[in-house]
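Presented as structure tokens, the chain that follows is alone, the form predicted on its own.
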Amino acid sequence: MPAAFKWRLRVRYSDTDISGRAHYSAMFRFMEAAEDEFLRSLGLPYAAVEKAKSVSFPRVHVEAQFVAPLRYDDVVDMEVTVERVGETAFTLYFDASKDGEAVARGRVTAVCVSVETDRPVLLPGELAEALRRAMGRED
């Protein structure tokens, strides 16, 4: 199995709460500013794909599941792999982690959109492609 992209991150003042925790809505930020990483990481950001191909990436299923709390200016692990790649949609898992110890996992699924006509579309083939190979599969 492929190794897992990686990207590192610090709680900011600004994504915690009145608790001093991490607030829940940080951590899709924090999914998703990883994802961003690990398409650009891929040759392939949103922005190239999107502008390229007339599409864009709507998510259909966002989940996470908080297991300890992070504070302000706790240093993060995410980890991104490739669960599932479709026709027109795929799915990211994520493993979030602070000195080794878990702290929340999650996932993603964005759907392939056309601009043109806010249907579902192909994903493009060199991304479909990108995504496979990142998962150990080359079908």
Second form
Number of protein chains: 4
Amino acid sequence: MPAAFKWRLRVRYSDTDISGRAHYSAMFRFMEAAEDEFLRSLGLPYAAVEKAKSVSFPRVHVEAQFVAPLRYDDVVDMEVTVERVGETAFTLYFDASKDGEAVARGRVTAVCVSVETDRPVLLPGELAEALRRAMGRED
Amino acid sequence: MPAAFKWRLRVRYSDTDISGRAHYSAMFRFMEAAEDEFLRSLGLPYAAVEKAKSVSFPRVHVEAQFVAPLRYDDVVDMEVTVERVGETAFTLYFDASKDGEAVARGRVTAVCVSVETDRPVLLPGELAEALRRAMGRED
Amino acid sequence: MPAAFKWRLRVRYSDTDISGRAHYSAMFRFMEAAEDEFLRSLGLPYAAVEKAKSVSFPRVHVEAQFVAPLRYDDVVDMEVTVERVGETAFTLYFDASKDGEAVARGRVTAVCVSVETDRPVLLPGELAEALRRAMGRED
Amino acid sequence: MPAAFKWRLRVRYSDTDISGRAHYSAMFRFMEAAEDEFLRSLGLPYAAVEKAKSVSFPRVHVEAQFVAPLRYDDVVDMEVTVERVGETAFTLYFDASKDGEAVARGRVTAVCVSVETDRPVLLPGELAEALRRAMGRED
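Same protein, the form predicted together with another copy of the chain this time rather than the form predicted on its own?
Entire complex below, previous chain first.
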């Protein structure tokens, strides 16, 4: 069984706030970068899918839990797993860690929307399949 | 019973993304601005509390649900209510609407942390009291 | 002669960085908000102009000079003046102050671009006129 | 003579705006990431220098010129050169390109400030030396 997808990034100065920690909203940018690279690792980068199918993937639900602070210049390991694949939407789960210690967990549910009608449409078949295959990685 | 606290703001160009919507992470900035102003309305602006008590209020859990898109230049009405006040943490609930129609809902749990030890400490008494009083507004 | 356009806003937590100051990139968001409201004060909000004329206004040059720090919860007064109005582009100048003391100065040159061709086009006549009239304010 | 420092990154969804381009403020985050990595390449990462010397490096002047649009998922090559090293401040110059074509140029002047007094102090000797050595790279 293949391992979960991993993406490494770094906390930048502009990610921090006056408390000395990374501002919590930075975690959502980290999740987005990891998501981008996860889709690319499936051979289906969002940019290509969105263009080919005239769809976009707005988020309908996002959440994050913060268990330890991130600070400037910290290296963050993002792990991405597929939690659910529905007809028009899917949910990704994120584990963020630093030196092997958990710092945050998050979850994003994106829905596939037609650019023309702004209404939910079926996930492109290729994408749904790839996500379902990737889900097996967590079994 | 007093009404819930309200704060009005506007979607800026830098809040939008290529899909034409406000990027979902903008909602967390909107919630933060509304939270700032809500605390100020209680007579206890964060900036003053943090300085006086040498504490900060990192988030331990945040979530948001998006029910309708926001677009550039939209006026957003943020409504803030106190959902829970604990010993060291509290939870605020946010209702975002546009022209009276719901666009998003969110929830933020902040914990009071000592700047010196970086560990949770009791909420400043005055703040806990003010939040509990404000909670009555939802009854 | 009418006074320069003014817009007041506040430094939010997410605008700050680990140094305790507002991160310099926040100033560009402040300038953008002030620019939005300045255009609205001319009766020509960007959102309406862009839609009506199928144009957008990407920046070709921006700069800022920082003379004093901004901190969390500071109130910032942005003053906007029109510096130059050309055929396809215009330049706005920004003065940011806190309690009457200068904190930053900035300048933004935006070019009017056709959404269809992605190439510069003449500024909409009404906008060029309004900007030239506003320029008189600095005389 | 060694080549200029290079750093590669990617335009994320949250970097874009409704026009379909990367919002201009994203370029300043790109420059900051490149600056971080450039300092690290000199063996003097900001995080370490700031901690060791109780200093920070606020920007006193920044500017950028945009010559071609960046779009979602574009790969951006940032090139960093040292333009000037003074007593208390230094200036970095940035060249951003995509597939070998220029997209933007920028310049950042940072001043070394004592955390305690919030006033300019001499650049740490090691940093000034390393920057001067790196400056030779442009000759």
